[in-house]
Amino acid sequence: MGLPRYAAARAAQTLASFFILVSIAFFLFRVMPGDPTAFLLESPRIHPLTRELLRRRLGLDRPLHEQFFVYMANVLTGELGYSLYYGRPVVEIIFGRRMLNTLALVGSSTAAAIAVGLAMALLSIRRYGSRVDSSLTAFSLVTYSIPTFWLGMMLIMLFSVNLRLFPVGGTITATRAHEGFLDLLADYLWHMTLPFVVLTLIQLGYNFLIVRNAMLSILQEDFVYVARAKGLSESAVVRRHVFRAAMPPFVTIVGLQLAGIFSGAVMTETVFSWEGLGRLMFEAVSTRDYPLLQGLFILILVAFLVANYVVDLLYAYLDPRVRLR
């Protein structure tokens, strides 16, 4: 199978998977337990009456495959409703300054954690088998397994409440007068510090030992006795054969983390009170709000359709097996 005829057979896979997993997030919502009311009205005060009328406003009183077929035509118009919670249009809510927020902590605590990740990987297959190697296996397999509330909520207790170095939480100082955008920046870098080390912390294990492992492994075939046998130095065989070799499985991890990006980051973004996508989420799981929720995972299903859409044309292309089965 050609290329372009391999493109359009995962296209149409990506529509399919698309519409399936919309369908099925439509009544998983709808089954969780709770009246996405009950939270609007909370006091016993209120008239039964008006929690029945603002279910009709809601369309909630519909039978469920009415509500499901105008759920449907409103996520192919790009109408994802208004927030039960804060009575403003999903999409203008997630669509702003949450997403900056998110882009600028996530993407770039993403970005970083690839390429040290990368570099570790390479200097411990360079050092195979020394202290070096080691050590640097040793350090991602402790910050793999470290639970990110604990890591996060630990940096707090040090940097924040003990050596008070960092904020806290928050994006910026809300009692702080800015005296121009150089100050701004500075004073959202500076609350952007302690997530971004958690974030980074937390992919980079991963990372590390999924490209070392792929290394490892490509280090047995036979090319690369060739490639020695050839008189090329272990850096240069490292370099040149081995990355190469391994390149499609970190393709992988990179589309699958860059698409990570739009889901936020739920518990970091909690504990340290970061405004995006990841608190926002946890927000509306909270208020029941089932129309910010559906426009929530509607954002992250695109992103790594997409993304992975993305990462299997490149792996056909690095790979012409993947294709030709």
Second form
Amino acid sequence: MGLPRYAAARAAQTLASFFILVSIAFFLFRVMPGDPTAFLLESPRIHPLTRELLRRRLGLDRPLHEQFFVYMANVLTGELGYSLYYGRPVVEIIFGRRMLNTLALVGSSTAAAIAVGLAMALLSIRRYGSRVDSSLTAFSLVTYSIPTFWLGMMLIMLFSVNLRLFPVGGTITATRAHEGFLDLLADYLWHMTLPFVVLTLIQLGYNFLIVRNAMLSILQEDFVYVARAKGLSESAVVRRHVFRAAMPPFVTIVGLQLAGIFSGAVMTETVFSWEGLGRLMFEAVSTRDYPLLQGLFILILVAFLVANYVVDLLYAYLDPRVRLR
Amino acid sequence: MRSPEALRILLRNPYGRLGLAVLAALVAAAAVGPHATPYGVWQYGVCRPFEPPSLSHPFGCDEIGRDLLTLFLYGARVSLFVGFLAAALSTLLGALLGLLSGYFGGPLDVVLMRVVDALLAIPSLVLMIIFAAILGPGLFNIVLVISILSWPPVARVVRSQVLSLKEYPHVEAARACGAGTARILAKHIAPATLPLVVANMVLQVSNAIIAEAALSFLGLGDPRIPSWGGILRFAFRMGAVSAGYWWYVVPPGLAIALAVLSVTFVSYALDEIVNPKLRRH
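Complement to the form predicted on its own: the form predicted together with its partner chain:
Every chain and every other molecule in the complex is listed next, the one we just looked at coming first.
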């Protein structure tokens, strides 16, 4: 299969995933809790007739399949309704400051976790079986087991409360007038440090273990013996041959992991009051803001489906064997 | 492989021994603890608010003067119960769907695998939060939410093993002898997937414990008896973190980490059973 055909096949699969997930959202938000007016107008002070009128205006008196088509049309045209809590269009709340804050936090920590994770794996594989190797492995297993939000709470207690080095939470110091852009940026980065450390740490162990295991299996391949036989030093073998061959699987894993990173961001942003999409999701749950929750869900799934698609194409480009399946 | 032999291999591995020991200690605390403590979960005013640890209250006290050790022991029950039950249910569901999908193929397989792809593509915690928010907080709701959203990876690995198993000579021989589909599945295919299913269930336990903690921290857990994650929610909301009351924050989080780590160790040791090539002789 050539790359264009592979791209088309994966695109069809991605579209199928999109329709499955959007349909799940429809049934979750419309069918399970009765209908949307149930939680809007549960109050006994609201006259049943008012509720009936609203139901008609929102189209909830129509048959379910008709509602489903209207919903699909709305989703496809980017019409995601109004937030109950903010009273503003959902799209407007999500696209803007909130999204930028999440991108800054998740982007920087993912990049850092990849760089440090690769460096750790290289170090570990060069001294395979040594004490360095086993302590790095143990460290990774431990960071993998710690709940994200608890790690955040512990860091706040240690570095913000006891040592007073970092703020307890928030995105910028609201009570202070900032002198120019650089001052604002410094304040922003100061607030981002602890959440950045948390998100980096929880990704680090995983990256390390994946690359280390991939390199371990590659070490037994014939081309590694050839490289050694032609007299290359062990570190050159690892750097030029083993490391390179371990990259394609790593790219896919990073792609698959994106979903997990966002889950981590929800918890981290909640603990650090970081004004991003993860925190917004927590707020939408706490205030029972169902339209906002649904809008967030649809945007998150679109973002992840697109990201997965891009990663798969990248992998197929790097490793032509994938396309043959 | 018979189970006594599996247990022996597990105990021969130092990771397996350590993991099982820690897990057994936590389970014992959950089983016996609530009977051993003189206080109830909602019995407040037994000590001063936010009292530091002392001999009479080794874990200190919370904001309304509840004994934190008592909360910890009851919390162990909820966290471990949800973890094990949700893991068992999701593994069962995944194994069953993987078995059917792999053996019968056809439209069922296509639809199921598309659903698996879709569910694996997006953050599972996000879906869990939404499901839990709509169902409302509760012990069984949280078990339901976790198990209904955690089966896809199990289904995928079991399916791929069944795909190769159904071509094996002994399965063909059984079919040639006139064995029915149900008999082939129950006698020849399902038992062969068992090691893989057990290994996956162990992974599911640690995932379920972490997921339960996260959902409870967000306020979507059992409102009657707080789990370890639920205790951390109280600690966070009542300002124990910003006041530096470490005794409120450290034990529940450490317990979650220990539970997950010990389960990970067990699964590490189980690798030997699932991949006999790794076994030392």
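Positions refer to the first chain, counted from 1. We call the rigid core whatever largest set of C-alpha positions still superposes within 1.5 Å between the two forms. Keep in mind that what you see is a predicted model, and the values were worked out from it rather than measured.
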- request: Tell me, please, whether between the two forms the C-alpha of residue 164 is shifted by 2 Å or more, with the rigid core used for superposition.
  value: no
- prompt: Has the Cα of residue 22 moved 2 Å or more between the two forms, judged after a core fit?
  reply: no
